[in-house]
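Read the single chain below, which is given as structure tokens and is the form predicted alone.
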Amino acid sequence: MLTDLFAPTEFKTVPVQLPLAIDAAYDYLVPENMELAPGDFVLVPLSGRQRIGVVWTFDEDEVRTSVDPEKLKSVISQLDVPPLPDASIVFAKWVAQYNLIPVGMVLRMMMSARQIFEPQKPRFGVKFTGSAPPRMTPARTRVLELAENGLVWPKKDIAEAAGVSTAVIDGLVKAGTLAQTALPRSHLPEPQPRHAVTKLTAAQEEAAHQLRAVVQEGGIFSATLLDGVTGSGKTEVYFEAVAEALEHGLQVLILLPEIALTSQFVARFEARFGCRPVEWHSSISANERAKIWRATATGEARAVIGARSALYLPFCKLGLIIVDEEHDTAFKQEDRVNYQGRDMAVVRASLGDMPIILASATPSIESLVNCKSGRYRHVRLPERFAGKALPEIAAIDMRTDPPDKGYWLSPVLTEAVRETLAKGQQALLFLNRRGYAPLTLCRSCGHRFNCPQCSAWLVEHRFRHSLTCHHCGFTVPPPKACPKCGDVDSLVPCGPGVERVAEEVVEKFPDARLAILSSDHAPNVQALKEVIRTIAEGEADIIIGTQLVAKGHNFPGLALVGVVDGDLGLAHSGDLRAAERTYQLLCQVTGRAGRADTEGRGLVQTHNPDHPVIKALLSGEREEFLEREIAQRHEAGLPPFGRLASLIITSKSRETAQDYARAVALRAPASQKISVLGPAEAPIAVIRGRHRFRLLVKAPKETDLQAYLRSWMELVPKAKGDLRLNVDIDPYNFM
């Protein structure tokens, strides 16, 4: 419960939270002619500068420092921007408290559309005045044929439509034939819940009925896991819940792990609801971000699809949240502000008293355990849409069917690709490793090419003619001679990346049309979307891809999926989720096959066909595999049955980082329940020239881990110079 913000006092003051790395809101005097309320955006002075902040609130148990009103500065002005909703303020505080980050940094994410705070500039177009120009040309004639309809045209649009330069338009304005006119503000299209009726199967209709019901409950928090095999039609099912929310006048937020790559999703939404949803991600322009931010705050934006950052938009009527591919690790933010987007979405729904739907073909163990405990509802779709069969999956034992020397595709997989192409179908070769080769070494002296700024090998990218570090971005052209021994032509690539597999495919299938789906092979998001389009429309015969191909895409002509290295993700012994992640990834990528009229098939190259992950994938015994994983986590007290926090200390000096890490560890409060492991040098000991040491905090689930960490951090000496201490609650990265 929030206290009265403006208690009677001789001086009228308000707390203002600033989007800086600070936890405290600062008090400011309110000018006599100004009325302010929580959520209002204001301009205030701070340290000789003017900054934008938000009128904040205080909880009943929150301690406020007393400041002499005579020393306070005044609010400069109130900004003409929709206020931040109360729900956003409460959410910001919760995210900050849970993740041990300054609340100002959460507010900064909520204020990411910076142009919203700048005056709105009117947009001008041109309109026909009715008078003819003194001189006519073919170009002018084409323009006037368009302008005679009396509409106001953006100058660029009418120039493109007429096939002329904007100079022709300027000439007609100068002649008085066209007049500059302010363009009316464009409005976002409104999705129509009943635009298209989707014919659902009996199983889908039952699932959709359950999801509609949670929306119809109205104003009640609930979490539902929509657990359906690949190709079962989960999207069409939760679209029914979206339609129900729209019918009730509510806003809907759909979170996707890779929003910039989901053009297919946008097309499906448009077909169902009659218009495109509002998209929110890092690739949209600054002007568009401001427009969307305002539309979300006013309720004009009814349906938003976005990356994890869309959680921090100022929704005024949010009534349903959907997290698609809820298992995907892309929902974990690890840059500057650490948080798990899926988990924070559940919190946002809980604080806002609304339903949330988590959808996946390979649900996370955390969500499954929540279903078993009764915290989440569990809705299943065990079969593919229209009775289509799941792909038949088999292992290729690389010990008995190895590839020829210098190659990476076994004869079994090569023949399967050949058979697939002969039927006019598509084949996908999956390898979750970018570039040409993960390591380059000298065959004469054994020299390995390492990054000078990281403890990592340089990855060869032959198409770009570079050796690149995937941690810091350091790049150099490959030398002709070994820098250590000087031997010429002695450098050899070790191991395959997608480029090396592509080289083999071109040699073995010279007539096949090839598409490479990897972030390295497209200069921007639009180029990646174009590659996905060409694949979906059958303009590629063989696709070679990294994990991008497992992001929920629908390729109707895809019949065969070949996993080049099924063992790749199983070697990370320090990662408690290594087996789970590998199973999810392999299941998702093989599930791309046979989704339309073709029969699907998956072949997994492995040196360890008896590994539990591989066996579960081949047998389809998902439940047995998951039960074993859950039991192991429970026995070890690991998430979701225990709690973890990671402390990472970095410095340009190894000695400085190590000494500070030891000082931090020595000040850990004694506890019989909480264990502090470390400090130890991180597996990747150096990134961007900064040495890294880690401590891992392990606690029972019922422990208030945040309170323990706060008391610990109060005892830790302040990091000085280039020292950095980063706390990550619920870590996903153990490198």
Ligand code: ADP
The other form holds:
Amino acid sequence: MLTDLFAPTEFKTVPVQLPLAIDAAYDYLVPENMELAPGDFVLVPLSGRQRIGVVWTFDEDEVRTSVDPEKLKSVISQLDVPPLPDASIVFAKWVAQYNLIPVGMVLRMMMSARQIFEPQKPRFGVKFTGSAPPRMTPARTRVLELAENGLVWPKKDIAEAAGVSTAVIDGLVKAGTLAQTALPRSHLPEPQPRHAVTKLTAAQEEAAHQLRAVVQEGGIFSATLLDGVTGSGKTEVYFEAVAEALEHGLQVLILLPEIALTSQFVARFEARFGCRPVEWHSSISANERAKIWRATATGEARAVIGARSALYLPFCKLGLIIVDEEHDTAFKQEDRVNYQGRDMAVVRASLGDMPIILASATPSIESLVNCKSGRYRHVRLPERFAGKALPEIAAIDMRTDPPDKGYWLSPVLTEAVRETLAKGQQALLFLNRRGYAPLTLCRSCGHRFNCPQCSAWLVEHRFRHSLTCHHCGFTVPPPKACPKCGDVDSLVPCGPGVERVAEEVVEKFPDARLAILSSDHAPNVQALKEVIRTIAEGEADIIIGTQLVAKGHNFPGLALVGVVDGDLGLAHSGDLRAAERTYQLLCQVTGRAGRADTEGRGLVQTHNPDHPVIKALLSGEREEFLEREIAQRHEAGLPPFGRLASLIITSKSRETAQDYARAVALRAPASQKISVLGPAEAPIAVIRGRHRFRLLVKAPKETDLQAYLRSWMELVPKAKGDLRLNVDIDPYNFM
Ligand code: ADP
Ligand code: ZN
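Condition change, the form predicted alone to the form predicted together with the named molecule:
Now the full complex is given, and it begins with the chain already shown.
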């Protein structure tokens, strides 16, 4: 074009996005001799500091502010890091736009392996030079026996193998017997699609066929819900889709909700594909993160299993995404950057033109409605593997069969545990409450122990000898005397937590081997994994667990699941998913029983045996229950038939928070379709000393809720001082 011909050509600029809470990329001059392309990592100056950013792209409709070329600064250097793939940039923009997050914050998640930007240190090993040392010792002899064949050994490894200190190795290097040499970079093992092919049942084969087919379609977005009862072999079935993708040379991403607890999953992957998958979650080391980041960017990492944050890895050849336990709300991230990981995974698949498989025994209503509308394909596995029956589930009516005073297990449940143990089988008691007792009060004056920083009770933890707030972590040792009236030994625990049930179990079954599966009873992830292993290998007779036990574990010896409080979770007013979630949790936890050679049984203690959730659980009639839930949501215009967003306003001062919340509400643009509810004080009114107010925005499905919120936020006065305004799109938490 003519205009181009006459445009100034002396300088060239690129937009660079920085991983900060900013929404736009800044322009920088490109020095002569530097060739930059979108995705390249560069070092740029910003307010007197050097920052790492990414050469960004602009869609045609994006508005750019033009900067005076005189004021532009130059890119300092290009970094020797694989570029961020185009797909990641497009995805970052989408996530930012949808969730009202500054795009820089999404980029920040994509750059979470900070060590990739540090120069790679070559690793050194040692090698036999052929010349013997002037003086031999038994230790040196052992080292030489190993080194003789001329292979390169990492120093630490050869010292360990020879049973000597590294000083011995250093001595041999000094003597000229061993030489330092750069170690070749270790490569990730490659999963083999046909390593150990599982013989599938006819029903499984049928499902696997459909999943393979979506991969074979190649380069087309599709979403499939793999809806199979607990123990039906969903993992085996979707592994077939994984194998298919691997055979096509594609990368695979498997998202799991509780990645830290997945040793069982890793072992199964290894058995099927001959090597461990790459694992990505918060507890891997910085070094390992950098290595994995690079390996996903180069394509060397073929299969990654990870927590939701794995979505932000720079996959260069991603061809299949699987979200296991897709109903699990652990996929929803709620902190400064809010997003629903499962939903973003669907977006990633759609933007990248690839299939996604969502697997669950208790699919979310969102996914089921997508199946009904034809947006998702629906693949079912209605039966357990090898003709195993689903557990027989019965209710224990706590009104007619209550526990003895001071106990929590009714005689019926106690007897069932006794029978199970007598048969040499395992029993699980499930109570979704950490600690000993949820409330402590003073018998003399009625004083309740509250958190000083939150509107919440302190939970007694006997195991850790503390009163602890589950919202902020505030902890004090249980006092001898009531702080209000001074009476000594007057404190009484109210209600049960897992520790209190454990106390009852120890009293009733003194000889049984007990395992407690709760985050408080394991100092770290490793210890938790160990408890899970113990249970899986039958080294425990009675297991007492919080919701951690409901997470897809395979406990072959487990025959009985007793739900200590089936009503817990049903009373959450204000949470539109309370019934759905309680159903999912109870179904999952009872579904742990009878997966291998034992017949399974579930007993649910409840005061409401007629509640729809309990009835659905007992009858196994999931569809009716879900149909009703779906109809109710439809009628009320709630998700997935309508859209919601929460605005949460917090401040150290209640008045400041409330005034600001009112000011925000006042500026809501008038709309025929969108309604704004509140502000109202949040059900948990104070957390960490911050007072909380909420607004709920409700919109019909077809409205552009984000556009509405964006125009609203432009009218809202800036949150000053310690005020915070947090926007949560598609909220799952209404507290
Ligand atoms: P789900 O994920 O549906 O709960 P899993 O995939 O964990 O089910 O399978 C349950 C158990 O049955 C696992 O121990 C699994 O190894 C076993 N299993 C399922 N299908 C097969 C099969 N075709 N051959 C051998 N074992 C199977
Ligand atoms: Zn607290």
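Superpose the two forms; the largest set of C-alphas matching within 1.5 Å is the rigid core. Note that this is a predicted model, so its numbers are computed, not measured. Residue numbers count along the first chain shown, from 1.
Of the two rigid parts that account for the rearrangement between these two forms, a single one contains Ala550 as well as Ala427. Hinge motion between these two forms is captured by two rigid parts, the smaller swinging by 7° against the larger on C-alpha superposition.
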